[in-house]
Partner chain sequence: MRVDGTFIGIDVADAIVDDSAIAAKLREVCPVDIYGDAEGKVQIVEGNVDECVLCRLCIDATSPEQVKVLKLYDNEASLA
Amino acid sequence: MRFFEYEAREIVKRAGIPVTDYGFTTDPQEAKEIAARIGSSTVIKSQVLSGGRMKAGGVKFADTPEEAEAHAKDILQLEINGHMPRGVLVDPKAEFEQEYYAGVVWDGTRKQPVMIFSPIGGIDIEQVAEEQPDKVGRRHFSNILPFGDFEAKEVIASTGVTGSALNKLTPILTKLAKLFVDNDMTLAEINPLARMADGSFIALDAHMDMENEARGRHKQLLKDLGVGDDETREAREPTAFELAGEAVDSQDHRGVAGNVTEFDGNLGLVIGAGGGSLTLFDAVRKYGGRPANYCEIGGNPSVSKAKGLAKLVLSKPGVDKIAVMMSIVSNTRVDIVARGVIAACLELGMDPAEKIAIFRIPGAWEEEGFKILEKYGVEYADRSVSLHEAASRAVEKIQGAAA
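For the sequence shown above, give one chain's structure in the form predicted together with the partner chain.
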């Protein structure tokens, strides 16, 4: 879940990392008052969950409170990449000596957070890593054991930063690491982290992403920030297809079937089980397939729920076939899913043998499931066929049908 900049700043502030004397508002008049309180030149920044704010005119500088008010009024009405702003952030226009970068991101491969630091900030860290790799320090750390100052110091020192700056930056990075772990973040980034004329460091901008599944653990923080339970913070609005999928999934409490994301391919996917959906989606792409959707099925949905999902995917314009694939399941019943997807074909007047490219769900009640599939002539695979092999067969079949 992404946070707006003003929320990310508040999280940084709560962690004990110095921030500017900023203010957030939805009212131009209040923007003027905040600018007057700051008492110097300000920068007015649109609060949208989208990049490219500066280019779109969502960031403007003001020398007077009146100018801040006028800019706030304009920015509050400015749509950026399809997003209307939540409000504006009024920030002192900082006079700094150098910009640094400090961030922590979740490494999904190592299953550990990785701290990243660079004495070159204010631009994308990817660009710095490409152009001046020796100026980017990295270190993985445990998200279970306490984070030590020495770990932060090693990362900073590896980029050539020494002396007073090293000493002052160390506690900031330590606090950032703690913030990341304590709040179940997937990204905690301060960019730029500015060194001011007096040698102190201040976070001028921050980006935070929290693990969606962890929202329940951080109700107080989210409440303090004014984040509603209904705020999904998705990058885009759900499509009609995705909303229909939500409706299928909510039709009863049993299992999951219908959590879909729409794509423009021709192979519909009914996939899931313990990360299997991600693996299968990637496998379909690897073998040249074009998925029409991503989805998850599991947890033992009812026949009608599995049928609802399969009907939805089969009815999507451009879908030629569906592939029904899961990893080995322990609780989701193979026969129930088989009934659901075959019933979907029959109710739509389609031949299951022709429309289901492959059915690969080994596990609970598979013998019953395979009997159902045999009756309707659907190609199925047991656990001796890998997920990748099943995906490649599905792709071959749909490509053969198109040829």
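Switching from the form predicted together with the partner chain: structure of the form predicted on its own?
The next block holds one chain only.
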């Protein structure tokens, strides 16, 4: 779950990291009052969950409170990449000596957070890593044990920063690491982290992403920030197809048949089982297939639920066939899934043998399931056929149909 900049600033502030005397508002008149309180030139920034604000005119500088009011009025009506602003952030126009970068991101491969630091900030850290790799320090750390000052110093010093700057940056990185772990973040980034003329450091901008499943653990923080329970804060709003997938999954408590993500391919997928869905999705793409969707099925869903998911996928415009594939299942009955997908085809007036490219679900009650599939002429595969081979067969079949 992503946070707006003004929310991320508040999280940084609560962690004890210095921030500017900013203000957030949805009212141009209040923007003027905030600018007057700041008492110097300001920058008015659109609060949207999208990049490209500066280019789109969503960031403007103001020398007077009246100018801040006028800019706020314009920006509040400016749509950026399909997003209307939540409000505007009124920030002092900072006069700094140098911009730095400090961030923590979750490394899914190592299953650990990694601290990243650079004395070059204000631009994408990926660009710095590519152009000046010696100016990017990294260090994985435990999300169980406290992040120590010595670890922060190692990361900072590895980029050549020494002396007073090293000492002043150390507690900021330590607090950032604690903020990341305490709030179940997947990203906690301060960019730029500015060194001011007096040698102090201030966070001028921040980006925060929280693990979506952790929202329940941080209800008070989300309440304080005004984040509603129904706000998804995803990169994009769910499509009608994806919402329909949620409806299928919620129709009863048995099993899972949802978590649908829409793509624009022609091969519908009904896939799952212990990470099998991701493996199968990747395998389909590896063999040149174009998935129409990603989804998860498992946990012994009802026939009705399996049918609902299959009907949804089969009805999606552009879908020529579906592939029903899972890893070896022990808690999902093969015959139930088979009944569901066959029923979906029949209710839609489709020939199961024509529409189901392959059915590869070995495991509990497979003999009964295979009998059902055999009756309708559907190609099925047992555990002797690997996930990759099944995906390859599905792709060959749909490509053959297209030819």
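Source: prediction; values computed, not measured. Positions refer to the first chain, counted from 1. Whichever C-alpha set is largest while still superposing within 1.5 Å between the two forms counts as the rigid core.
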Exercise for the section: Establish whether a shift of 2 Å or more occurs at the C-alpha of S330 between the two forms, with the two forms superposed on the rigid core. Expected result: yes
Problem - Did N300 shift 2 Å or more between the two forms, C-alpha, core superposed - result: yes
Practice task
Align both forms on the core first, then report whether R86 has a C-alpha shift of 2 Å or more between the two forms.
Solution key: no
